[in-house]
Each structure stands twice: as C-alpha cells, then as structure tokens.
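Only one chain is given next, in structure tokens, and it is the form predicted alone.
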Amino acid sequence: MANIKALIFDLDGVIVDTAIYHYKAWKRLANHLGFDFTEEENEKLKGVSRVRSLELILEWGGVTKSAEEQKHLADLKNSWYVDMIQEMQPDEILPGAKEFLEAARAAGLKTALGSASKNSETILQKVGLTHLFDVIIDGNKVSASKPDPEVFLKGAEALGIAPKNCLVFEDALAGVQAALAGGMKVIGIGTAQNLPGANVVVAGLHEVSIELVQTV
C-alpha cells in the first residue's frame, strides 16, 4: 500500500492541452524560416524545453543559426505562443482535472505543478486553477529539462514531502523517466505503449480516484 502524501502534476497534456498553441507557434516560426513543421514532428517535442525544441526544429529544417540568433528565434516563438494563451478559457481544462484536484485537496493531499513551461502561471490563471496548487515549479525555477528529475525534486522539497511519498502525473516519456529518477511513483496519462515504466497508465485524470492514488 502506497503512502502518498503529495501529487505533482505536469501541465500540458495532463491539466490542459496547449499542444495546439505550441504547434501553431513553432509552425509559424518554421514557415518564417522557409520550411514546414508537421504535427508528427510536434509530437517529438513533448516534455522538451523550448531551447532544445528549437535546436531540433532547426536540425529538421536544415537551418544553422548562431546562439544569439537562436535566442531571438526562441523568444519570437514564445511571444507568439504567449499571445495565443492569453485567450485561454476554463473550458480548455482537460476532463476530470479540476474535479480530481479538488478531491485531492479535500482528502488532505498536497498538490504541486512540475512543468517545463515558463508560462504555466499565466495558463493556470487564465483557466482558473491557480488556487488548487500549493506550489508551482516551472521552467522559470529549474535549469535542467526532463528526464532530469530536478523539477519534481524541487516540487517535493517545496511541499516538504519526501520523494517516495510523492506521486507524479505525466503524459510524456521524459516526464515518466524524470519521476522515476527522482524516486517517485508515476501515473502516466496516455497509453502504456508510449509510457513504459509508469506504475499505472490512464487515459486522463477523469479516470483517477483518491482510492487509486493510494494503491499505486
């Protein structure tokens, strides 16, 4: 029987789905540079930092840029993305996410966000979920990308809960690997085929209960 005291959630693909906005912004950047960017390629960027995502896209497009030019391009993409998420609404919360967060807090479990996104606070404010997290650890507070466990370990530390008593919710393989590397249990959101190593895999938070949490 698990002794889970805290839940740590990835944001994109778990709480909300901002993949479409990332895709549109990256595609616009690729087109701006003279090549195209596909949805299949976008899938490969799940859980990957903005800097590394840009490096991959430039490789796929056969484009070489200096470090200074890459920073400008990453900032440009982010400015387009930020403009898009300003229009996000509460109806963009994924099924069951708000209800499960409320149930977890009612059950006395601590909650944290552990996301690579540097815009997570803006997104949570737009969809009205900020109050359901005790701690927000995002790309502004960590230096290492998943599968490095830094973001989850910092979340556990900020909550004052030992990693072994934390359960992570992740939709990306790199995130599952990060949780396991941090000594935490993990529920994968997606398919078992894409998330090897996850203790349990479900389609979404609408399939998760407090009872399930304590049996992982």
Second form
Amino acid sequence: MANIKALIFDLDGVIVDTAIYHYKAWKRLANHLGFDFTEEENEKLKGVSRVRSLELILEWGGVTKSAEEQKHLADLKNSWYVDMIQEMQPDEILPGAKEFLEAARAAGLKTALGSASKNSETILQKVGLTHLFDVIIDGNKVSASKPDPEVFLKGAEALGIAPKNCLVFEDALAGVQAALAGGMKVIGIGTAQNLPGANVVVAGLHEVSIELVQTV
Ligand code: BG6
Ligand code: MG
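Right, and the form predicted in complex with 6-O-phosphono-beta-D-glucopyranose (BG6) of this protein, after the form predicted alone?
The next block holds the full complex; its first chain is the one shown before.
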C-alpha cells in the first residue's frame, strides 16, 4: 500500500500540450539565427528550463552568444511563446486531466503543480484549472532545474506532506529523475522506453484512476 496523500503534477505535456508552442517559438528563434533543429532534438528540450534550452539550441546551431545576447534571445522566444499561450482555451487540456484532478480532490488527496515553466499561472488561468491546485510551485519559485528535486520537494513542503506520501506525474525523463531523487513515487506519462525508472507508465491521465494511485 503506497499511502499516497498528495499528487504533484508537471504542467507541459501532462496537463496541457504546450510542447507545440515551445517548439514553434524555439524553431522561429533558430531560424532567425540562420539554422534549424530536428523534432528529435526538440524532444531533448522537454522539462528543461528556458535558459538551458537556449544553451542546447545554440550548441546544435554551432552558435556562440554572450550572456547579454542570450538573455535577449530567451526573452524574444518567450515573447513569441506568451503571444501563443494567450489564445489557449479549455479544450487544450489533455484528455482526462481535469476529470482526474477533480476525482483526486473529491477523494481527499492534495494537489500541487510542480513545473519548470515561468508561465504556468497564465496557462492554468487560460484553461480554467487554477482552482484545482492547492499549491503552485513553478520556475519562478525554484533555483535548480529538474532533475534536481527542488520543485517537487517545495511542493510537498507547501502541502505539508512527506515526500514518501507524494506521487508525481511527469512526461519528461528529467522530471521522473527529479521525483525519484526527492524520494517520491512517479507515474510516467509517455512510453516506458522513454521514461526508465518510473513506477508505472501510462499514455495520459485518462488512463489513471484513484485505485491506481494507491497501488504504485
Ligand atoms: C517546461 C517545458 O515545463 O518548462 C520546457 O517542458 C520549458 O519545454 C520549461 O522550456 C520552461 O518554460 P517557460 O515557460 O518558463 O519558458
Ligand atoms: Mg513536462
């Protein structure tokens, strides 16, 4: 018996599919700098902070930029990304996510968001899910990126629940590693091949139930 008392959710790729907007904005930035990157390379950006994503993209393009230029480029990408997420609607919530959050809360489980994004509050508000989280910990509140467990440990602490009684939902390998490093259970969203170490892997929250939560 896992004795799970709190659920901590990653945002991008678990609750909403914002990966396409990140991809479009980063691709536009790379094209603006005179190169491109592949969809396979894009997979490596999932769960990775904005600053680290830019470093990887510049490496792929063989481009060197000063710290000041990097700040400008990250801000430019974010301005394009923010323009896109302003248009987000509740129908962009991934299948089963809202229903599972509601069922979890009705069953007495606490809920937290644990995301690397600094745009998480805007996204939750646009899709109308803010009220389903007791606590929101995101890129504005942490200093270390996943696979460091800081974001999840801060979520557990804010909820007042011990890490061993928390279950994390994550679509990125760095996020699965962060949850395990924090001493938490983790359900991977994706494929077992891409998410080694996860206690259970499902295709999406539509495949998860309150019963499954207590058997991980
Ligand atoms: C993660 C995404 O959730 O947030 C990454 O998977 C993204 O792709 C990161 O880079 C930071 O997001 P933002 O919105 O602060 O640029
Ligand atoms: Mg994610």
